[in-house]
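First, one chain by itself: the form predicted on its own, in structure tokens.
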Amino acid sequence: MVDESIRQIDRLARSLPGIPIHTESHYRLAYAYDATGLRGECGGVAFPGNLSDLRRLVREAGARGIPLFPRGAGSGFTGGSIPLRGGLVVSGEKLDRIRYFDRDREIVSVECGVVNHALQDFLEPLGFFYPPDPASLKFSTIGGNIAENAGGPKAFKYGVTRRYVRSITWVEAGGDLIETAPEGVTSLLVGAEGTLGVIYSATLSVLPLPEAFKTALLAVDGDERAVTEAVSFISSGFCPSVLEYIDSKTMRCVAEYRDLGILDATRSYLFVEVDGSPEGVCEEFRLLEDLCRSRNIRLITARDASERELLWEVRRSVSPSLARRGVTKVNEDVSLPLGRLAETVAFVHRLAGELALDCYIFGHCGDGNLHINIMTDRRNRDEMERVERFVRDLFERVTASGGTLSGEHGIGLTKSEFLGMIFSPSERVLQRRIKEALDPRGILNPGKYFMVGQ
């Protein structure tokens, strides 16, 4: 089948030219996967350089019945990128211009293969910021983040991706070009994981970069604990523009990578950071340590910009730390109520006691957002069959306790099999319907998400 298709795109290459498109086992091989580590069948990877050249790839290959997979820096955790049944992925990393900025009307658009860093260092010597910055925004795409509705470290106060849409540029399953606001159907495209139509580019909204920070690190004892005292933070009314949890193991794994100094690995962790006018920013510190002191909590506080970004490095260290611990790292995101979220993290921990895993748990306590990571190898299949058992029961407490599946990190294909879960049989109907209205061929990015269960 996948030899067939490489045929099939082959010819499509040579209906299309001045736009690369490329069979070569080693783009096959490197295109076949996301940061999940799961391979897919990939016939070809198709490198648009501008409006014009996607336009005519997206007709082109829907009149052929080649699927299509929009694919951003496939920095993914649940394969929402890979390609399936030798389709052609459509890399958006040639599409990585900032198109415009508009300082008065406080906006900036751009293509879809923009890097989020890349952006952010943009917009700093001019005064502003792109608040979604996930912890991937050194490599993550605009277009990726859109189509994940990625959120980050700053999500608490400032939202995430949906918020700062203002309009999208995209190409639909038949070709033609639609330019609106993110209201009715352009809305549906984010966080639909490039199932509806393929992104081009984006107009953002930005905001100015705050006056003031601080930030800092709170050691508590206990990892439930620390993720009571975060909510109860929340009820006296401290508002951080970030709050951030790290369970002790997690800490353990940090320090193995990097000099820690002061920090004692052994405790539980939250991240803090305040931001705002100088006023604020004080006042809004001040309650911090009030609340602190009042409950035995040692306070850890940058002061100064270096030691500002050194707290930030602790946080930044966290994936990469963890990388160090396993083969195979299974990386699950979900979101929580508040009041929920400590016993999620007692029942996370005994859960992988008995099954003898290796956990670690950390993420945006502020909007409840957990980062559940096992690590494991893949290659073992006693172990991964425990892994399975885990993500499923740890689905059925989080829905049960009126969660979701995912934060940021998407369904893919690594979720869809729970999907029933969290919607209805009419529900899955509805979603089916919309897919088929805006995609009648099933050409965009087949086998995920709206199109599981057909």
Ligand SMILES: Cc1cc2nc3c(=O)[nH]c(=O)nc-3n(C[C@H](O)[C@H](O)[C@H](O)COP(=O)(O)OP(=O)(O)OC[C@H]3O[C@@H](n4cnc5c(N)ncnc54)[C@H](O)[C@@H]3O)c2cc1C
Given for the second form:
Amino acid sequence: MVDESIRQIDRLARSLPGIPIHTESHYRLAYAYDATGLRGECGGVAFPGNLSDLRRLVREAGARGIPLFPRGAGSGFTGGSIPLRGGLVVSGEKLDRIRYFDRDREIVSVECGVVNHALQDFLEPLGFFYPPDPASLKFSTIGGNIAENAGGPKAFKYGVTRRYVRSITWVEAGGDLIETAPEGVTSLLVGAEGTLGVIYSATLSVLPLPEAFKTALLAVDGDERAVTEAVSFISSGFCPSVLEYIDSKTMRCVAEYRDLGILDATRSYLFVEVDGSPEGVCEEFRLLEDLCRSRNIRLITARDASERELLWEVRRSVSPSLARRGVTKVNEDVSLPLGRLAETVAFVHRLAGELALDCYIFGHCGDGNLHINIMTDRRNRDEMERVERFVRDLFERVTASGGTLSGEHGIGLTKSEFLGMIFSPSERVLQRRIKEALDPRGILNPGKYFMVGQ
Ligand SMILES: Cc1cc2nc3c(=O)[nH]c(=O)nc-3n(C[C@H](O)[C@H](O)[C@H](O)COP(=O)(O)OP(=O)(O)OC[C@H]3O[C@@H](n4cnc5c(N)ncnc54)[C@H](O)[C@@H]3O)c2cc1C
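Switching forms now, from the form predicted on its own to the form predicted in complex with the named molecule, please provide the structure.
Below, the chain from earlier opens the complete complex, with every other chain and molecule after it.
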């Protein structure tokens, strides 16, 4: 079947001279994966370099019934960009131009393949920033961020991607172009995981850079207590831009990964940043100091820009330090009401203990998003059965607690079987109708879920 798909894609390539389309085995192997480590069936990879090529590609592939799998950097954690059934990956790598910046309207227009960090680097000297800052910002793309409605550490204060997408230019399944306005259907494509259209470009709102920052790590005894304290800070009126949680086991990994010289790795940590005007930051930080003093919590404060960078390095080292830990990392990113976080942390530790699984928790706890990581080995069938049970029990518990399956990583392949836990059958029917209306032949990211109105 894949051989026939490759032949079909080769014929497509011959009919579209000027668009690089590769079916060699090294391309098909490299683009068969994303950050889940799962491997799909890739028939080829296309690299359109401009809008006209993207439209020709989608129209021609659609007419031949070739399934298309839009892809940014492949950093997704749910298999969203993994090609199935020998389909064609549509890479945004060559669509990486920043089109224009409008200072007065505080907007920037970018092609889908622009890497988030490249956009931040472009904006910073102009005195602006783009708030959605996934921890993958050094490699993930704006197209992928929009398709997953990405969040990040700053989401607590600034919100997630959807808030900043003003309009999208996308190619629909027949190759036609759709340009949306802020009041139009823009939101439909945000979080649709590449199943409703291929994003060519987007106009994004940006904000003036805050004048001042203050950054700190808080060392807390006890994993549940750290989360409880974070929630109580918020109830006390503390309003940081970043409020992240790192449990003690994860912190031990970070300390082993990089000698950052400031960690007592037996504790849990909260990573906090406050931003705004210099006076506002001082006032907010005084509140934090008072809260920590009254609770006997040690505060490690960055005194200058280089110490701030060092503390951010601690946060950024979390994912790479865990990646070295197991052959396979199963990473769930559930989202919960703040009042249910501490009991969920306790539940996760208990469940992982009962099932003898190696578990690590961190996350954007300010907005209720916990990343629960199980280190495992996909080749170990017995262990994987226990992981599957863990994931199902976790999702049942989270949804019963008023939470949801994903705070930011999306549904993709890995969570689609659990959708019945969050959507009613009638809502699923409506979602399918929307999909059929926009993609009647089912060529856009087939086999994946799309999420509407999340
Ligand atoms: C170390 C690490 C840290 C991470 N931290 C965060 C975090 O803090 N917050 C967060 O939200 N995520 C995080 N992620 C997950 C991931 O980086 C995000 O989901 C990101 O938005 C995916 O971007 P990408 O360019 O890699 O997209 P891909 O993984 O290539 O694709 C993701 C989805 O977007 C679709 N897509 C891609 N381009 C287009 C397009 N042009 N048109 C239509 N659909 C498209 C794909 O079909 C797929 O469904 C992290 C991942 C890693 C590896």
